[in-house]
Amino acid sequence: MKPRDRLRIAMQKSGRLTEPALDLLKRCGLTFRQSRDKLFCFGEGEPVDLLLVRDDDIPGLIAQGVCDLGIVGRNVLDEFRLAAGREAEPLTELRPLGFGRCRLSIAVPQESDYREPRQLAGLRIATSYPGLLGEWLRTQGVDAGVVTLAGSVEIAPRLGTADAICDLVQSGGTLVANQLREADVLLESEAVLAGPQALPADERGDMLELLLKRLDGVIQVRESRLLLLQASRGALDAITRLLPGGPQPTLLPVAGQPDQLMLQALCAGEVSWRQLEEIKRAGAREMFVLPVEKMLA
């Protein structure tokens, strides 16, 4: 195979992962031109390529160096690993990215009585997710039929193809449709960003390094606020133990006031109503909740 200069990323082609991925990188500086076919993307600012597939072909991509990341399920990832056992390239999830949150489940029939895993025990499970569901009935010690389904899980219970399923839940919303409820969680899913362990020690390699800044930039500041206030000396030891996330904050001094201090502080997460009232009657005043937009370390 002929060496690549350009860092190509496989990403679903169409599914509830394809735009937030997008927007990802969008933030992250990336900008693209879609070929003809729908299936590949130049990115025409940074050295960096899409190849748009279905999600369960990114590992094995990734894993023959077709591709060098992939943005994919940690379920897809994960059932992927256990599948190839040793012999293929070891992969490796390289950053969370907070988005496609969802539970791998066991699910039984709402009239069950079902408590404890061992439960399970000579029951037909249903799933499209035989290696992970294979692994927690081992660790779990439960002799257990497992049925492999390509789709439409939910409805084997029905069908009376299955006692039971093992599937990704979302809101819940279908399960209780098939007269289904969820009774045990054996992986917390989110979209990651998939790699082989060895990166690429050429050009490429750079590009992922610079990549990854970007991304955890972009991903510390999602959900961070910029909090700006004015207090004086006195309190900022009270103001200080109320700000949410504990930041270190930046002061600045308020020309003619001496007293008087301008407060910044970069804080994760949402800061409410009820916090900025505490802060408030703590001595501060003028106070501004500011969205952080981009941020390099």
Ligand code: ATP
Contents of the next structure:
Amino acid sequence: MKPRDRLRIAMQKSGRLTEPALDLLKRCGLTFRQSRDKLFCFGEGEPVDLLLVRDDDIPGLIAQGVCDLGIVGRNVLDEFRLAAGREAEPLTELRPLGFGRCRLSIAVPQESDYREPRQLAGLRIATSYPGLLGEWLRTQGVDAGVVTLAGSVEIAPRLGTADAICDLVQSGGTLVANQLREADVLLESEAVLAGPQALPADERGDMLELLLKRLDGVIQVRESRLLLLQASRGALDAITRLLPGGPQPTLLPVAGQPDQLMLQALCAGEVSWRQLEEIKRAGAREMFVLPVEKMLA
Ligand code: ATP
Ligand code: ZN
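Moving from the form predicted on its own to the form predicted together with the named molecule:
Whole complex next, starting from this chain.
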């Protein structure tokens, strides 16, 4: 294969991961020229291009070296690793991305008395994830039949082609509509950045390093809030104890009021009204909670 000097990221062309993945890349400062109905999008500012494909093809494209990175569900990545064996060895999960959350679960008919995996012995379980299901059954020491289906797994019990299913669940609505209930969770999944264990030792490696730093910043600030408030020096200890997690707050003098300070704190998550009211009772005033747009540590 011809050596490349631009980083190439595979992502889902059209589906649940498409919009959030594009949004994340945009927040990392990446913009693309080609229209989205094309397979290939050329990166404008940075040497990073996109390949838009079916999500199932993403791990294989990275393993073959056609792409350097991919944004894909952990469910798809882990299934590929189990099915591809040695071919998938260099592939790893570089970062969890915090969207596309779902679970790979066993679901049984609502009237089933399922309490533990042992009860699956001898049953037929329909799934599109034979690798992950097979591995879970092995670790549970359960001998069950695996019926591999490409789609519409949830109707298999009603059709009589399976006794239970192993499928992705988010809200559980699809299960209820098919008179099934979630019985056991095999895998907690979300979209991840998949890539090689080792960075390529060229410009692509440098770009990947830069991209990972930006990603870390974006992921960290996505939930972060900046809390600003004023308080007298005497109240500071009590207030600091109430602050939701984050690095040490910064203290600034308030002009003309030597006893007053302004406090600036980065909070790791949402700051609730309740928390604000408590901090106010401890002596704070002029409080502001601001979203954080960019952060570079
Ligand atoms: P493609 O045409 O790319 O093969 P698809 O139908 O396999 O699309 P989607 O349904 O868009 O894919 O799901 C993509 C990913 O979204 C899944 O692999 C999973 O990681 C995640 N996901 C989150 N919630 C759900 C859900 N309720 N059902 C299915 N996938 C979900
Ligand atoms: Zn798919």
